[in-house]
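First, one chain by itself in structure tokens, the form predicted on its own.
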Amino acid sequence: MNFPSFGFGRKRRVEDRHFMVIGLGRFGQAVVRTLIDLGFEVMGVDCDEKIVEHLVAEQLPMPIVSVDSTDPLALRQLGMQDFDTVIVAIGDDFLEQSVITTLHVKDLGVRHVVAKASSDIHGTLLKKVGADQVVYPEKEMGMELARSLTQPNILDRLELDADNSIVEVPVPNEYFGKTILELELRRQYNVSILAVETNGKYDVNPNPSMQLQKGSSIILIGTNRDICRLPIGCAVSDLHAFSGNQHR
């Protein structure tokens, strides 16, 4: 189902059309390429001329420049004020540069600044200097791997907060041929079915008379504890261990 990884409850910025990505390492390049694929206008910035030359040689449909992002004058000359969102994706080995860049970008009037952090302390510093959103890609990737290993029957999962989630799971064997009404999941487990997926198509707010079939999956919402009471092969500790309490 590919739930968004940046947080379900956060306000989406669909009006943004102009992005700048500062720091073109693996994470920054992934952000750049995805934004281009989605049809947005992007500028890439990195202080390493070799990285810039390499990306320019790829002929990506975007301007790419080599600039010292800790120099506020250089950033102003890039027309920073014209960008809706700036992503500071500077590598983990350059914490000071990351913080200083975030400070200058925000001071130059960019209304939405997203900054990549490598640790809780780094994230705290970024927030203190004005980052509107801090992301922890390495931590999130590690958590996702751990979830896939310990919760093999959960196809996808979205944390709403520390205690509540939306999950996609295969229809358990016990539910084959039964209707949603017969299962009484809300009464027995205090969870609700948001949708049923069959052959890649989602039936949202399914009719209670729908029979669940082998090969389909169900999208559930509820507390982590209640979800793990279902016959889906996970333990309460599996979901709780990766809750928002440990996410940051």
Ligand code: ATP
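The shown structure was predicted, so the numbers you read here are calculated from the model rather than taken from an experiment. Positions refer to the first chain, counted from 1. Heads up, when I say rigid core I mean the largest set of C-alphas that superpose within 1.5 Å between the two forms. Compared with the form predicted together with this ligand:
- Once both forms are overlaid on the rigid core, the distance between the two CA positions of D68 between the two forms is under 2 angstroms.
- G79 is not among the residues whose C-alpha shifts by 2 Å or more between the two forms once the rigid core is aligned; its shift stays under 2 Å.
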Given for the second form:
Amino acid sequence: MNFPSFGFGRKRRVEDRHFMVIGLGRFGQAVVRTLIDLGFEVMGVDCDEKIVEHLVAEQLPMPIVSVDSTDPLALRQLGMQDFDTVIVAIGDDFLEQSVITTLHVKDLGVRHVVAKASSDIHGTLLKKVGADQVVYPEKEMGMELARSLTQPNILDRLELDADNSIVEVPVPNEYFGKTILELELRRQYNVSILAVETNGKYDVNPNPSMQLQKGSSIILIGTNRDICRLPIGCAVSDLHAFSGNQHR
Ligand code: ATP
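Having seen the form predicted on its own, the form predicted together with this ligand:
First the chain shown before, then all remaining chains and molecules of the complex.
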């Protein structure tokens, strides 16, 4: 499986074709370049003329303009209403500009505004001024790294919310040759098997009489806490890192 690294559980917006990215630092540029690679139309905006000149010189297949996004008139002149999604990628050094920009973009009627936050308070402010989605790249990458280092047996993971996930794990040694029914995972661990993967093929809603084999993997849904109770090498001390929440 290949789950996206963040934005788990959010509705996909496949209908979106026209993107604007405001703020072309490292994060904004990564978004821009990936959207271009995926074949979408993107406009890039940054108030720093040097950055704009540098990117224009690269001859990327997209318009890149030097505009101060805290100016609502300038934003209107860019044809803001024609964009499906605007990503406000202004970060740490310009918190005020990021909040003001998000406010204006939303006021101009853009349906889907994604804003990058560098702290919880920044994220709260962005939500208050209308951001539809707030991302915390540094925090999310840090959590993901901690998980991948401490839970090598989790092959992939879809975080449904702070407490619940869908994970893909190799069939543990003690499950080899046992049927799904025999394992009683629902009764013992309160988790359910959604699918079993063997040689790259997924058997969805597998029959309870199916025997699990070495080399296969299972896709499970459950709370993070219950998933960690399974014999998959996920230590109890990893629980906090795993769920990424503070209330346990
Ligand atoms: P990075 O994405 O490199 O990690 P960062 O999170 O530190 O960077 P900033 O450097 O704070 O983000 O901002 C990213 C970009 O946003 C910068 O290139 C900056 O010039 C641009 N920017 C800041 N304010 C505005 C504004 N009012 N209008 C347009 N662009 C802006």
